[in-house]
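Listed next as structure tokens is one chain, alone, in the form predicted on its own.
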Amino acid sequence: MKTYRQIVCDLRQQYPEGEAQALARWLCEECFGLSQTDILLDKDNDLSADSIAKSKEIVQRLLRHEPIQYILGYTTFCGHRFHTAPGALIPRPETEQLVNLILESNKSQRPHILDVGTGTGCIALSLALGLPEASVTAWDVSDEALVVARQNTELFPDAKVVFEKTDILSPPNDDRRWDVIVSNPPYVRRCESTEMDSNVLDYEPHLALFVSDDDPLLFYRAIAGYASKHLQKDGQLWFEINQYLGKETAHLIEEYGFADVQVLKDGFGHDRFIKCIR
């Protein structure tokens, strides 16, 4: 059997047909350099024994629901390839929309930007690439995430980002001022974990995903409190949010004195972002 067809057949044990085919195409292209045209021309019959063995190993990892982004060691975000590893959350397409909104709102500017909870560094680095005159700082409390973020810095020498180990729950007491603060903080309540797939629950860092059911807005409160003191006048505060808590999050931010608090929807029509002004 052709390698591509064999991979699809094996993956059907755990994945729907369409997802099995997509994963098989991705695997063939990224691991073996085979395009969809190559597959149609049966060039996947010519793989070496080592390549076939490698494909079987990857299929077994996929059958254990390990994310393909961790298996391949990268993902694409905002048109750029970012290194990924289990210590940092895999960037999502929704977060690309957040980055694009910020870029659109800061054209021809030279803002001082802070990214809180940077993970892979995908937001900070994408903003630095899109706003070459910007000064970007990125915080994370996780040493593992910062290792991944700094590895990504090496991929983009033109993107000037300073990464710092900082816990927003105990922020520095300094006099720095920012024009833009952005964060995609942990916002999934533990009670929502039953809605999540095993590839997320079993492999991605819970530190970057979950908050307690009792205080789901913990990080929004901390970031809004910091931003209320450290954003410049008319500075922008941007968040990615829990789709079920849009109104509650907006109300909390208003309590910290922010104006023009807007809840924005993602491409699926869900409440996903907040923009506001100090």
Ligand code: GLN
Contents of the next structure:
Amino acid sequence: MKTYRQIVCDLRQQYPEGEAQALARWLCEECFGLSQTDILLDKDNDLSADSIAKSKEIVQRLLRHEPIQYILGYTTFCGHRFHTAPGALIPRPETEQLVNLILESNKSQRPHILDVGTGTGCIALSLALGLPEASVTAWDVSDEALVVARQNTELFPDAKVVFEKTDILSPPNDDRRWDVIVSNPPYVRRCESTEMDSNVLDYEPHLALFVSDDDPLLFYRAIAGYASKHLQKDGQLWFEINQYLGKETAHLIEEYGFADVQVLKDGFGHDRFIKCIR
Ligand code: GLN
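Form predicted in complex with ligand GLN structure, per the form predicted on its own context:
The complete assembly is shown below, putting the previous chain first.
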């Protein structure tokens, strides 16, 4: 446990114990190919100088609060390993829950699905992998995010997703119709940034995170407006939402004529998702 203990000890300068241990386990796996059991069996006591040097460099970056997912270039989401890079938000566990809810509601269907503001493509690709009969389109306004998303499509050749550069604030006025529209748009108000950790604030794309304090539901309005025309009758609209704005977001969506608007909680008990029907 020597090297593992040393890494935990270094990381404790900036991270609480539990997080330092989790990061150290991830690092030992990445740099030395060692599992938790290997660590317990002291297999980390005799490692190559190269791998130790690599781990030290990563520890230095972690001490500057750079997210490990950007350092290593990947994260796991819905059981799949996604490429991550600073042009797109790091996929979050809450969003896995959103994908699982959508998969549950669309079993044995062949839906046309649209993901608005796809980022890494984690929602779109996970839905395509979970619903092989579905056809999935994903939009983002950011060229950098689309680069990351397209790199992810190469990792999952079985997932059929079409990525398009589209700004939902000026959406296409065509005759496409969708059975499911999903979005995890930017929803963090600037005033909430004081509560955020520097690993998010200093490294993740603000375009994907923030909305102004004056108009925090801008994207929900745009997406609900688009969906009110382009979602099939009885089609589903799914959102990830700001936990502090559950009521306001639900109310706005009702104003666009959607039925059965439900606010659902994430694993922390926070209002985090909305499901509704056209
Ligand atoms: N849940 C993310 C966070 O708190 C924000 C995601 C978003 O803005 N869509 O960092």
